[in-house]
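One chain follows as structure tokens, the form predicted on its own.
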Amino acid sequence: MDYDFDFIKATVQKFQKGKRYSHTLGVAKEAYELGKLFLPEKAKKLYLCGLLHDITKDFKTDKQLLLCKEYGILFDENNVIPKLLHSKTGCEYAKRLFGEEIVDNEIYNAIFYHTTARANMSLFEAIVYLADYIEEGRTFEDCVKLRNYFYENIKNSNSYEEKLGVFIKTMVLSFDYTIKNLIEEEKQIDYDTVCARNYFLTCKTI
């Protein structure tokens, strides 16, 4: 499928400015590069998903909660993690904005789980999650460490199987960093993230 990337970028930019939009472009580029390594037939689709993944990120929490109710997204009102809401509202918002032909189930799920990951996630979903973590504009210490770990080990991998092994180990490291930071900050850990770590610890392929 051919995508009108100029139109999509212009539309997304209405919701994002400055560093947020630069991050979005970075995720799209990273998802495309990871796609060329692991899902070359879907590299352009991964680029598209990168453009859409944070479309509601800058919406305030009150608006996020209103969208959750409007879209029928279930959540515990007494146990809300505001930082995670944009992934849940973003997939619905993007689908309604661009249509189901653009935001199909694969893209929808990748946006929905791009902040938490999940057990048994598809390779497409995992690529979008990792691209969000290691895109070149990320300067947080853990993001830099993870990006360096991934690409240093990819350089030394010859076969697809070896590269996939590096990918899986990088996913586990990402969960370790996230969970460690949340514990140190005395913040909640999303159940899907715990399940994702357990899944990637034991899986051999994805």
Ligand code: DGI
The other form holds:
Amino acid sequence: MDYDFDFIKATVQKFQKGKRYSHTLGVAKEAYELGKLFLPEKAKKLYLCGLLHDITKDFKTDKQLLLCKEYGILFDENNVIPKLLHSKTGCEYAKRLFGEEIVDNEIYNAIFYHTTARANMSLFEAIVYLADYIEEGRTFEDCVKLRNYFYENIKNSNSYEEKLGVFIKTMVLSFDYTIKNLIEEEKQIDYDTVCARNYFLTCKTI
Ligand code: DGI
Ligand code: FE
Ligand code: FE
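The form predicted together with the named molecule, contrasted with the form predicted on its own above:
Shown next: the complete complex, the earlier chain at its head.
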């Protein structure tokens, strides 16, 4: 499918200012690059998903919660993790905005799980998750470390299998960083984040 990227970018830009939009372009580019390495037939679709992944990120928590109600997204009202809401609302918001031909199930799920990841996730979903973590505009120390770890090890791998092994190890490391930070900050760890780490720790391929 040919996407009208100019139209999609102009629309996304209405929801995002400055740094956020730069991050969006960075994720799209990174997802495209990872796509070329691991899923070349879907590289353009990964670019699209990068553009859409944070569409509702700048909405206030109240608006996120209202959207969850409107969309029938279930969550424990006494146990809200505000940082996760934009991934749960973003997929549905993007689908209503651009239509289900553009936001199909693959893109929908990749947006839904782009913050936490999940056990048994597809390679497409995992690429969007990792691209969000290591896009070149991220300056947070752990993101820089993860980006360097990934590309240093990719440089030294020859086969597709070896590269996939590096990808899987990088996923595990990302959860280690995230979970360590959440513990230090005394924040809740989402169940999907824990299950995703356990999954990538033992999976041989994806
Ligand atoms: O939206 P972005 O900032 O581009 O990136 P993101 O959607 O990956 O969100 C990152 C934030 O989400 C970061 O502050 C850590 C937080 N996060 C990720 N997994 C969990 C989490 N926060 C909590 N409380 N629990 C999680 O499991
Ligand atoms: Fe996000
Ligand atoms: Fe993001």
